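To begin, one chain is listed below as structure tokens, in the form predicted alone.
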Amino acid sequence: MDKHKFLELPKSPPVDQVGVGDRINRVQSRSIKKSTKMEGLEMVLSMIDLTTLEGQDTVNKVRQLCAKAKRLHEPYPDLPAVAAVCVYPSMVAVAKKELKNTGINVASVATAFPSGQTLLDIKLDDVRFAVDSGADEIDMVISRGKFLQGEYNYVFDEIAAVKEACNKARLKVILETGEIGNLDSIRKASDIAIYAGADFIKTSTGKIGKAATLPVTCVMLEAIRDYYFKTGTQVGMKPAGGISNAKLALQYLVLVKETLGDAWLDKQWFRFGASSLANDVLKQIAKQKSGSYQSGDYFSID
């Protein structure tokens, strides 16, 4: 592969721990108006990658979740339909063909998700497998292992072996920030995996017990922005894990807006990685649109 100069990468800043809790608790405090919300709640639905990433995934439950996909919003058919769906690229083909014609992306994990513990050739077949069969989106796991001892270079130059294996994919890379350590230490591996070349940068694989918080994403968020003001170049975010209510993922938009603008409030530059988060934000829009809460029963079960 193409050897980056890692010398590229500039400093990783500080992180200022209490500056953080700061902003989090000031977007934790806000209230939000009516059409506001809805509008918050429509642009969330829209930004939801759905995913079943289980070892007992067959294809019957791909094409379910598929299903599911196309029919979310048909009570309300004004609704977006989600961003993506994302499964193991065993499973690409056969989501591709059941989401053909209809806007919805297919994305695929790779890179020996979720350790990333792997050699980066096997690495790099799992990425151009997942393509070849039709993944719009590449969703990597970086080498925890070796960005915790300090093989930075290493991290950087996998990274950019991947994102060139994606060809047309875009590649979102995911930190696993429950297990790299503090916020310094994340917004390290933030700028690592955007100098490297992401398209995205994601909290969380989903597989362990610490997921996406707001504090995490505003690190992130800072990272990336950071890169816009040097270079002009937009990067997408993505949390992962743990989001699961309509209230919560309103806030994270509400730091999207704060940190980096308007033009990251799109599914092109924002994603939630929260399969179950869909059916509590129809909930909330169908109380904003009746007066009432619905049952549970209204809406399939991921």
The other form holds:
Amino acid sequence: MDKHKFLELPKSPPVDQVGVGDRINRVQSRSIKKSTKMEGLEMVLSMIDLTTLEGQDTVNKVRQLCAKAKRLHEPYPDLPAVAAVCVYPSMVAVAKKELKNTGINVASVATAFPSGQTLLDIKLDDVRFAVDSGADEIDMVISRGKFLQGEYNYVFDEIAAVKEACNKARLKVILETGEIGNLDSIRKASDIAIYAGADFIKTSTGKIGKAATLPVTCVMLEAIRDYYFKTGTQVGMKPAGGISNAKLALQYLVLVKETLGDAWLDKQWFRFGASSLANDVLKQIAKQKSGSYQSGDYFSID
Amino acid sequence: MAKDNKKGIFEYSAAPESTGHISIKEQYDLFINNQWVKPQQGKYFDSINPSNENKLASVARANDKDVDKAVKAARKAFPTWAKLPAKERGKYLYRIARIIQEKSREFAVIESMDGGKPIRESRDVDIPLAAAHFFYLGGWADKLEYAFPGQNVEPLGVAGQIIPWNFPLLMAAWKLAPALACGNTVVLKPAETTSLTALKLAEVIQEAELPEGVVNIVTGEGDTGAALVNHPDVNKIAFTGSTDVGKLIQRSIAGTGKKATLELGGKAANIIFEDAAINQAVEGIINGIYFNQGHVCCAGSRLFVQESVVDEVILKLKQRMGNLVLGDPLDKNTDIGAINSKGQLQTIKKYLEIGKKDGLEMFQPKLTIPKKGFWCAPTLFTGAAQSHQIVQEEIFGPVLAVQTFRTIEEVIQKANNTPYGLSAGVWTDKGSKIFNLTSKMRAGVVWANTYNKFDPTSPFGGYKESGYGREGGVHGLEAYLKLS
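Same protein, different condition: the form predicted alone was shown, now please give the form predicted together with the partner chain.
Full assembly next; the chain just shown is listed first.
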């Protein structure tokens, strides 16, 4: 039985924007050096959902991306692999075949990504197709239009229906925080998604200008923490879009550690949705190991 | 916090700020007439680093003859300084501000070594704010008549200023900047455990080429301060410190015609309503009481939580306290530094015992306490009431006492139920509640949905036993002027 079913959707608590800003300033002032830095960089790699979500995606592009996922950096074969490769439903079968027996998951966006502007039945078909093609994880988008119209129950029911269609696949719910307003709205959307059955909540599609930020992630992590305090159930978090350098990624880890604790510092509970982050992290790892920065030409692009 | 919390993931490695760029002399004399002068009795005391008890420098102990020399220097300098075109005085203040900014790293490191506060605070709060005070008051120097329209403004003369050990350079700036901007000359006495940044400031004053005698710095203990207070040729006493000493000063100057401003102790109420943004309020509680190890006169040491949300607030508070990093003040990740002195640590420990003896539940997160130096883990007492001693008396350490309340009327009454009245905090999402409450609070500063925010433009000072007079803002000028 679904653990979420008997919980009523609570009134979301207010969020103080200035307070969140103060908190983020403190997180950003943490100094991550030496062995902690190395540990963090490797952790970041293991949490990346390597992503290609383009109209121009082809079979071979997806294969190349999978090749990168499997071999992040040839000189350092002991580095962890990324957590997942994230593609459109039509490419799930291709990715699944490439990643067979690697332990790397295939994640697929579904529900008429990125706008979500279609009928529920079509969204559910989209999800089922991706799951049937072998997706281990589904990244859905919420209906922002309905949310902004105040139809919170619709948004809730839709997420619950998608969760059911996911079957065993883990569901990440994209709030598209850049479209739903201020931090209070983001907190509300987080609560709706969590109580409706999200395994992960995710900030953004990466398709609009405003993507993941530390303050937005902080508010979403607080929603996860409040839910954990009430139920003892962990929910995952995935900031996506705009996290393209290692330093910023490490600040996200600090925020997760200090908000939720070490139990969330695992790809099971925290992911980065990013396409260019991996190479910057690799560059920093190479710097830590060799003592000097190497040119971008030494890191494969796929 | 989760059940399968593995140990030691992503623990922060040491990230100490370098001390290579700082210079501390082995011995510091008294700073009189822009020169270093040996103390008359040739006595010195040690200034130590409270985080490892290592000696940093010897500091001169001034007696009443030394103080007299300093006051005479200030008196001699006064007429010229007071008659200097006001915009020229302003220029000197700007110059001091800029030099502090240039040397900010050195100041921050020395402040943390001498006082024990985390480098994050000395770097991000103390030193930038000290410079900001000189800049702000430098701007007022030639506009004093606009601050008090229709009145004639004149400086008072020689100001004797005695500052505490919790924000050594910042308090020196709070005192010196308005006095100088208004045309007074000064004899400043820093606290005996934290004289070093004031003595570095003396070097700044030399570098800024202030006319000799305008700022004099005499170091020493309580008797040096008493000599300054009792000196007949001092026109004004400005003191920040304990209420006990404040009362003593007031008694000593009674009938002498000396003007005084006293910024004394506090036992601030920090009030959390059930409709507050609790997650941010928790951060505000932490900042309110554990900032600078609780060595803050306006610290939010009495926490009032609406009973309906007390479990949630305590749960979150304890979790957040578990993330605080205690240790080397120079480590950039340190949240809780060293207690300023052995004596202060003993005082704090005494109160911890009293709290436990009174049957209050004490919580401290599991932290490794360094072997050398003076340390106190952040502490929380729950189940407190107004009648408990740890609620009534100022502890001046990282110790929070939590009480619950039921209604807004009750909490206003209890928040005001203290001899102090320096500051307060209120946390609610409802604006009308903020205005209702703040207008009834007898406290010099009330922060709404934030805590411990300081700015040179904002006056600071107390009600009742927290003292009188204001520092900062336009109000702060009045303390150094004769208006007619």
